[in-house]
Amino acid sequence: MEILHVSAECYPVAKVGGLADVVGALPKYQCLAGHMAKVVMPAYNTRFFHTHEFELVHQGGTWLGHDWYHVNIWRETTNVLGFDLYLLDIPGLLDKDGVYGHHNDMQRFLAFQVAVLDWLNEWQHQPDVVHCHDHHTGLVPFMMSHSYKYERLRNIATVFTIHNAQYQGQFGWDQLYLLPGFDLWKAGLLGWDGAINPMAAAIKCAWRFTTVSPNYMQELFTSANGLEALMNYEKGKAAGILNGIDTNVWNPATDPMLPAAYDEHTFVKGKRENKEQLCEEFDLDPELPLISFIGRLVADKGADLLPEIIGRSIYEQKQQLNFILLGSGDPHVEWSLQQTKLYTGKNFNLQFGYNEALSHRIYAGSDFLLMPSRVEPCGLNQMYALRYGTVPIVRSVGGLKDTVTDFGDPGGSGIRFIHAATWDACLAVGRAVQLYHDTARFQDIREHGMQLDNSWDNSAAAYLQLYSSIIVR
């Protein structure tokens, strides 16, 4: 099979949240299963971009409402990511420093997808599949099925991804008129809730649509920020994929990016030279239990409730156990954050923004993640932390709860909690400490951790399979 996956980003080449680390090895899986995987995504003005070699594959122009655009389409020559990459290229719309955040993100994204599909109608043969992920791709499946234009594209399967349904890109009906020209009595495929909804467009439009855990599709029958009479309505379309992790780029025997390689063979030894370094940058002591929070930090991570969370859980322990925080968002949520550090002493200490390398050395490093996530469609940074032996306390939502296993049950990897509350957190934090201290038992956990598979090679199938179920041959 061919598949072009259509995103808005793409990890290594630019990298807001999940989205990019899935995009970035579901297509290299399928490459290695034996298909072919291509990946396009707007051209940012990135360090990827201008590091790496790439050839100019296509030239044209592309009209959003009244404005024609000049659009560019690079490939990435040296398959330095083990699938074809192509960036499109709008100058003046796309080639911004940052992915998201314009006053226009709506015309930038709207333009990246018309000129895909332009490109893509001129292409000789046909893929069998197109695969769009996120609202920033929504509005593919519907202009495949009704664009006068891409008459020629309407035989090949979609596939849509759900990644995060809090985010679905709705916008108002007097931009009706930038979308290439369609039957009108087809609009109200694009509508949801008195606006264009991409996100409910493709449920609608799509061939299939996929969640990617699960657990995060059963909750959103019920729970779907206004989607749920939609889902249930398209429920037949619907399937719940877990995502993987790329165990080449996250794995602690390999990562270059450790002060000490170890696998689960000697991780004892390879976690306690990591947690040194780690706890000497921070200035933390490594003698005590130490607790990592990676992410965002907004309302859907739980992220407002970490200043209590911290703060509660040092004076409850004593300060005989440690925080360490990377990540960045809600301005209120860092002040919270840099107040607590105020009083926590030598218990607490932080970095704000993000820094790939260091977030490797933190889940090498740390004994624990905390996840308190009011919303986790899936969540990778639990898999990364079992494959690095850190042992993962998450609130049971969504992906988390497909992912781990409370160690209190058969064969247990992390710690889960019910509720995002503060209380509910703390008595997680308290079951930590405890486990940290009884050394065998949190010493197999952590080897049962480590052993766990949560590659792409599982989901990369589930996915191939789906495709093959609605494929025209």
Ligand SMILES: Nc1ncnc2c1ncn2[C@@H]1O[C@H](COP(=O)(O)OP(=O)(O)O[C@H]2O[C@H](CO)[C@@H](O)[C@H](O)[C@H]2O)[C@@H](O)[C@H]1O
Second form
Amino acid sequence: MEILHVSAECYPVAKVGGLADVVGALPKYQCLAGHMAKVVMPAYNTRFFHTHEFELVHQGGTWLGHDWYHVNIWRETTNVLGFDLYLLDIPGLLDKDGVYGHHNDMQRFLAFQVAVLDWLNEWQHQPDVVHCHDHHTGLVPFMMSHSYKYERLRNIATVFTIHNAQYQGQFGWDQLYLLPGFDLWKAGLLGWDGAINPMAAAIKCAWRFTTVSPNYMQELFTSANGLEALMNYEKGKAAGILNGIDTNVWNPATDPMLPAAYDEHTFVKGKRENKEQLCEEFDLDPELPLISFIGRLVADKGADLLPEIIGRSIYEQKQQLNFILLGSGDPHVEWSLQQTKLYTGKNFNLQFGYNEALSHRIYAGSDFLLMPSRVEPCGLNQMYALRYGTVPIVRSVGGLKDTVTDFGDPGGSGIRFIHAATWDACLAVGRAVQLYHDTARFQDIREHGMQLDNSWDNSAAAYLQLYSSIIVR
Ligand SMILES: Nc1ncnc2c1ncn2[C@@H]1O[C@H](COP(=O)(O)OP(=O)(O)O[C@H]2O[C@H](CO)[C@@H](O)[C@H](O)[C@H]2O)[C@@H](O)[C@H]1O
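Next up, the form predicted in complex with the ligand in place of the form predicted on its own?
In what comes next, the whole complex appears, and the chain from above leads the way.
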């Protein structure tokens, strides 16, 4: 089977969050299973683009409304990622620093999608499946089915994966003229709630759509940021497939970013060494239990609760507990965390910003990882934590419910709490501190977590099965 993944992010080329991790790993495992998976993404101005070898495989141009843009497509020549990577360059539009946050993001990602299809339209061999990820690529299934100029692409199966339904990419109907021509009576397929909504359009037009965990799919039928009715209407095309993690990248025994390597036989000593170095770096006492948070500082991740959870837990545990935080996002949350640091001095330290290497050191050096998410479509951090012998403390929501069982239950690997509220998170932190002091049990649970199989093998097979059920032979 030949699969073309279309995405705005892919690790290690450009990463903002978990979308990149998935698109950097799933195609690799599909190739290992004997299929041909490729990724096409925008050529941002990234280090990866400048430090790897590329050949120009396509030159052309694309119309976006009345504007004409040159398009170059570059293929990475060394297969360093384990699959064919294509970077689509639109000078002046896509070749910017940073993935999102530009004033013309809507035009940038629309031009990207149109240019991908113009290119695909010229392939002699067509792929069996075009797999689109999140709203930045959500108009692809509509255009493949209904734009006059992509008539050739009608029989290629389309799959759309919802990584996060909170972000839908809506824009006004006044921008409709930017899309390549189609029968106007079909315009309703693009819309939802008074606007063009790329995520809704993808749910309507893709041959199948998936979420990144089964439990999140169930949640979306009742709570989908306005798309609930549509989700229920299109239920027949839905599948929840749990993400995996790239166990080659995320392996404490071989991770080059760690000061000390370890595996499930040597984790007590190995984690101890990592913790000591991390605590030295963050000026914390390594004898105390260490709880960390890594992620985007936004309400969906429960980041606004963190200042109170951290302050109150340190008080309740009589300062016998440390926290480390790595992340960036909402300036109010950042400000409040800084205020928290002022009065929790020796028990809490933080670093704002994005730092991949530090995130690995934190997964390895922490005892627990806290995720008080309000919404969590899958969550990768808890699976990285488990793999690194760090016990996840998670709110029972979305994919966290599918991947973490409470240690009070048989086969438990973490700590779960129910409410996205400070008091409940603090109770969970209290249980974590107790567990930390029950050394034998703590070790058993960490060892068990490290042995869990969250690799991509099962999930990659589930996607392949889904493709097989729809492709036209
Ligand atoms: N400041 C920082 N420095 C370094 N690394 C950082 C960082 N902030 C975050 N990260 C890293 O970014 C990734 C975040 O993964 P999540 O699963 O939490 O992603 P996110 O919510 O972005 O993605 C969405 O898509 C993914 C993939 O489908 C779903 O798992 C998830 O639930 C959904 O919200 C992890 O690799 C984490 O280590």
